[in-house]
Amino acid sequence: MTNLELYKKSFCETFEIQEDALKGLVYQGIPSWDSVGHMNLVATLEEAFDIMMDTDDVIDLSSYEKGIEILKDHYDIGF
């Protein structure tokens, strides 16, 4: 499984959504992406990529696209 597939799977499983809903998805853009859902997503991403996200990155994770940027720039994960 590629990193992008793993990333998409993390979002889809955490929020119980289909892949076609990912583009443009933002924090609180769907009911399941509330504060609790956000922390579940962070935990899922940390486990999937074997990382520990910094507090600033957790706060900055405001959209599907921003998450890719954070993982690429701060954790050297290639997409």
Second form
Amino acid sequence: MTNLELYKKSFCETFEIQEDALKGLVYQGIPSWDSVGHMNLVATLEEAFDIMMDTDDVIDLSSYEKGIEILKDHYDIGF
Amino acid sequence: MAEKRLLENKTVIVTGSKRGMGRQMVTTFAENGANVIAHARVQDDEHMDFCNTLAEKDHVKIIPVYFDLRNESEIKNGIKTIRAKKMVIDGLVNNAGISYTALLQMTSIDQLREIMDVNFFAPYILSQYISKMMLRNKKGSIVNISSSAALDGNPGLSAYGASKSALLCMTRSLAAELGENNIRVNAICPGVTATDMINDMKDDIFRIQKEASFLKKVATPDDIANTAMMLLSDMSKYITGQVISVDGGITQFSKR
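Having seen the form predicted alone, I'd like the form predicted together with the partner chain now, please.
Now the complete complex, all chains and molecules, led by this one.
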């Protein structure tokens, strides 16, 4: 599984949504991406990529696209 | 060894495990079957020996980790070390603390910041990161060691008492935030306890505290460790957001 596939899977499983809903998805844009869902997403991403996200990055993770940028820039995850 | 090991197969982090209550917690938790990640600020042979001896005696893992709670980046590196062990973390006891008694005009802001760093910011940061690990498993118990000083107002305890009060507010809020994920958060408020920390206490104050207790004695570290063990165990699976005073009734006495 590629990192992008892993990333998408983390979102889809956490929020129980289909892949076609990912593009443009933002925090609190769907009911399941609330503050509790956000913490679950972070925990899932940490597990999936074996990283420990800094609190500043947890706060900045405001959209599907922003998450890719954070993982690329701060955790050397290639997409 | 206890007849029924209440923490069998659980893994628990204890901060400030070199002396006093923290050391007793490591001992009690290990006796009850827990693997313990035993934090201290500085590595030394005595602490390593303590961990190794307990691990052998109780057939559990005791893993020492060392980092300074006054330094955020050291805390994060310490957590990375813990994560690298790939263990499921069931419990976190924010035990480490520094005591301080001085009147308002004799408390420097630097001193106040150091107290807040160790007694409040460090538990906050640890709870942030360790709760994320607990979230994956949808279970966990965080126990914050506060103080009876958080519940009343005594001269000289503005800084220390404020830091411990902050911990109580954090406890209640986190219990509400994390409960949905089956992570419980509780606090213990020990009264005067027979540890090194009370060596600085003047004799007459110590005597007054002892007399104020309904039980006419001070707590021992195992009184606190046993309460923490109960809060970490499944015996307390419906207890969260609570503040438990282990003080022989001193805080009740002061209300009379």
